[in-house]
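Read the single chain below, which is given as structure tokens and is the form predicted alone.
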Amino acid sequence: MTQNEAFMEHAPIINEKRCTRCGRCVEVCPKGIVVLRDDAVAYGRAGCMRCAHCYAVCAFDAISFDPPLVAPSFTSFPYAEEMVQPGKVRPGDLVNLLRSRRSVRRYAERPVPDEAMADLVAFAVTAPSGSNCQRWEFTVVNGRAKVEALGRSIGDFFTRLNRLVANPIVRALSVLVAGMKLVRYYRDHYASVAWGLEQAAAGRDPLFHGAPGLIIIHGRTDGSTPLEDAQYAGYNICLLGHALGLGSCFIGYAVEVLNRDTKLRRSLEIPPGNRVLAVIALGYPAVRFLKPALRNDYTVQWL
């Protein structure tokens, strides 16, 4: 591969008859892949990201990638593309719309359509990542028994690990090969466990709070901010699910359970090298929230 090769793998493909030179898109490249070269795009270095600052800030539409890069689309609701500016939109209207969506634990008899799931997913994908790097997947459970079934399972780790921990000998020895963890299970998490296996026990769903859908992100840690990745496309998943009428819910002690099960993550075609970095329950509420939500005070340094 010659270097010129190198540089334009991956990188926007510039249609001469439509460039103007204006120079935007080299303005705009984070990482100086496009420059202006002889009054011509030209193309810098190796590495673009594909992050398509290029393709958006071009009046001409000079600019397309190979692969291409493609714009979501939903079935679930109609959509027209539109270019919402800074400033644009009313500061009360937005903080209104975050504020009401809330985490919801009461969920109606009410199966979510697939082709809202697929849209969900379809704009968490739209959400930033670090670097660009997208390294997200999804796994859908649609169906109430689907998502009771995964519970059954979750609950069953959790009767075996409370089983394991209750025992003070087990805790004091687990010290030398696992160091602090059981201790601290046994501290912090053993009695709402044992609490929530009690529910379940009696024919609640604790976990799930009745759920007829989840959506559970996973992906390879080797990413920029995979983290931090999957909690930007969850919340997209839950801003849309408020706007659809849906109700959702992070569950953090499935992710935990599916992080170190094995079996269970191989149930659910989760690949060995992904870890699931978040588990979103949806469903359409049994509760009407008639507040926006309080949070306690804050403090803030100013330097």
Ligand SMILES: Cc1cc2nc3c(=O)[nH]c(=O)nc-3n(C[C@H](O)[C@H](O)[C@H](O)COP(=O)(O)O)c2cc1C
Given for the second form:
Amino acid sequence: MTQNEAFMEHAPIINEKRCTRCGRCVEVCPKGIVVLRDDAVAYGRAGCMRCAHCYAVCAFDAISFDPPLVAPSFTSFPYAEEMVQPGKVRPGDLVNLLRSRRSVRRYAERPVPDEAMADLVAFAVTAPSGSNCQRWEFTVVNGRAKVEALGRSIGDFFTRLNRLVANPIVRALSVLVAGMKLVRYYRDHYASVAWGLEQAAAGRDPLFHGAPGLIIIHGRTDGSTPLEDAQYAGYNICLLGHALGLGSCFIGYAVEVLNRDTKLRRSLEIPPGNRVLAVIALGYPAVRFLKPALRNDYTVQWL
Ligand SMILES: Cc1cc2nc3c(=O)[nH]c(=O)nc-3n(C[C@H](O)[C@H](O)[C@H](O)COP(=O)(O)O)c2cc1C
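Given the form predicted alone, state the structure of the form predicted together with this ligand.
Complete assembly follows, chain above in first position.
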């Protein structure tokens, strides 16, 4: 294999007949993969992350990828791909949309169609990811009975955990083997989990809030920024969910338990090497917010 051939691995394929050597792809390549050499587009180095910026600026359709990159397709709503240039969305509309998405903690019994869940995942993967790693994988749990069953198993985990940490001797001894983890859990979460368990015993669902569906985002953690990537993908799910009339809520408590309970992860068919990165409850809201989100005042420093 020549050096140029090695550099070409995973790199964009340049159609020599279409390429006009305008150099736009060279200007945008963040890694110096495509270069202009002797007035021809060549491969400068290996390490293409398949971001396809070169493809996106090429006016002559001279760039493709192998394996091919795919655009999302949706079945639960009409979609016509269109490039919206910077400044071409009314900023106030965007702000109102984002401020109107709220964490929904009351859901109607109406099930979410599988097509909508599939579209949420298809849109999730359009999120940015560190080094374009896209190491996210998705598990869709659709149907109230399945969500309830998972909620019960997570409740059982918390029951065991709370019983354990309620014992001051266990907390003291745990410092020797597990550091401050259990002590911190007792301080920060014990009381609210105990309250949640009481709610669950009374037939309510303080964990998933009665949601009929969940999307679990998991993946290997050897990418650049797996947790951040999953949060962006999850936020995409929440935003498209809002547009589809769905409410959503990140469920951090479920993430914590799933990462500690191997049997539960196995029951969800999450691959052994994967870490759970986000859990999002979804369903048609049974609450109507009348005002957009407010936030704490914040600190900003200008230099
Ligand atoms: C990473 C993360 C984890 C969260 N975990 C939970 C959770 O376990 N249960 C819950 O009801 N809400 C959870 N939330 C929702 C937050 O409480 C909510 O985003 C925050 O109160 C702001 O409200 P808003 O989303 O309606 O604007 C979580 C949010 C994030 C970002």
